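Next up: just one chain, as structure tokens, the form predicted alone.
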Amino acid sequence: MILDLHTHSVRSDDGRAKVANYCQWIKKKDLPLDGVVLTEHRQFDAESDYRELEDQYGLLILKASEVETDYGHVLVFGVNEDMVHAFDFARIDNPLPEVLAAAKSCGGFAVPCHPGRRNVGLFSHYEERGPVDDVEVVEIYNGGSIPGEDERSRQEADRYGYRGIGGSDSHIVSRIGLCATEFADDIATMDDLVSALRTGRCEARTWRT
């Protein structure tokens, strides 16, 4: 099962894609995606209901968040009411150890994204301040990366023993599915996804040329 774990819709301040249009594009282009995870910036969208789109297009649509920390941007999966109150999703400098700990204690999982990117990537901060405990997985394939960024992500992930995921980081329809994550087991819920990330039963994939 292949899911794009990093996407943004019009609910993000810089997103220009409607979720319905993502679904249409996936089917029109026959992309090898079974679903997407919406990771809106600095928020968790608890309101939107995409079940009709799931049924119409035969895709899994899950919701997560992309939050900002003092060590760069982080995808947070398994967001629930406890986690929403554990730290400030709108803040741009959350301490990374607090986000990692809150995600874990609330039953979720946190993954630094585009870690090879300057300023907003984990490994740029490692250069200046050293590594952070409890990071287990990072995004090694990102559809928005410029040349050299994913290479750095993979090299540093290998160096620190981190497992990897992939996501398109799409903000427009045509970027969906450039990178994704393949799961060994069927994923039907966010709990399934979190469990697979914890156990490592997944592999980063890219179709970028």
Second form
Amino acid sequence: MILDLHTHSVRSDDGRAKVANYCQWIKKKDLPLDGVVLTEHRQFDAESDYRELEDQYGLLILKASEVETDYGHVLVFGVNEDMVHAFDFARIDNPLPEVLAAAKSCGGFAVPCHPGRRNVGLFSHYEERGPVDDVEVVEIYNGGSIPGEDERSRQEADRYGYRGIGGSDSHIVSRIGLCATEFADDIATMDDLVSALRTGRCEARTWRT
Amino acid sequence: MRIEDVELGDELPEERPDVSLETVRRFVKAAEMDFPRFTDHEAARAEGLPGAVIPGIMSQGQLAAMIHRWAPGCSILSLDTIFRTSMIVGTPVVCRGAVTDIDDDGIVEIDVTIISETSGATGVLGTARVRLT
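Structure of the form predicted together with the partner chain, given the form predicted alone:
Whole complex next, starting from this chain.
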């Protein structure tokens, strides 16, 4: 089962994609995706209900968030009422150890994204400040990376023993599915996804040429 | 280009607009926005930019031109762009577009991007709503 774990819709300030248009694009282009996870910037979209689209297109649509920390951007999966009160999703300088701990204690899972990118990536902060405990997984394939960034992500992930996931980081429709994550087991809910991320029964994939 | 001829997923022909210093100088003069950050690499660096940058409205004009060449006579209802990284004057770029939605009123939605051919970075991305004949 393949999911794009990093996507933005019009709910993000810089997102220009409607979720319905993502769905029809996936089907029209026959992309090998079984679903997407919407990771809106600095917020958790508790309101949107995509069940009709899931049924119409036969896709799984889950919701997570991309938050900002002092070590770069981080995807948080399994967001719930406890987690949105555990730290401020709107802040741009959340301490990474606090985000990792809050995600874990609230039953979720946090994954630094595009870690090979300057300024907003984990590994550029490691150069200055050293590694952070409790990082287990990073996004090693990101659809918005420029040449060299994903290579750095993979090399550094290997060096620190982190597992990898993939996501397109799409902000417009036609970028969906450039990178994704393949799961060994079926994923039907966010709990399934968090469990798979914890156990490592998944593998990053890229279709970028 | 008629609405009947368009399919979801269609790609517009790529364009590689002239972003040379000379052309940018002519553009900013015509647009009455002749500032050194657009026309002088050293002056731009002094402002903290990586070099002279292509004006945002010039990038939008290049995207609009691409759409009009694909569909002469169309009306661009909106062109909503996000500027993610500075596009440097004299560095080759490629403009791309793809049809991502078609509605019953003859309006198509198009993803548009401008990508640096040197770094591979997407400098501009966005969407256009276009009424076809």
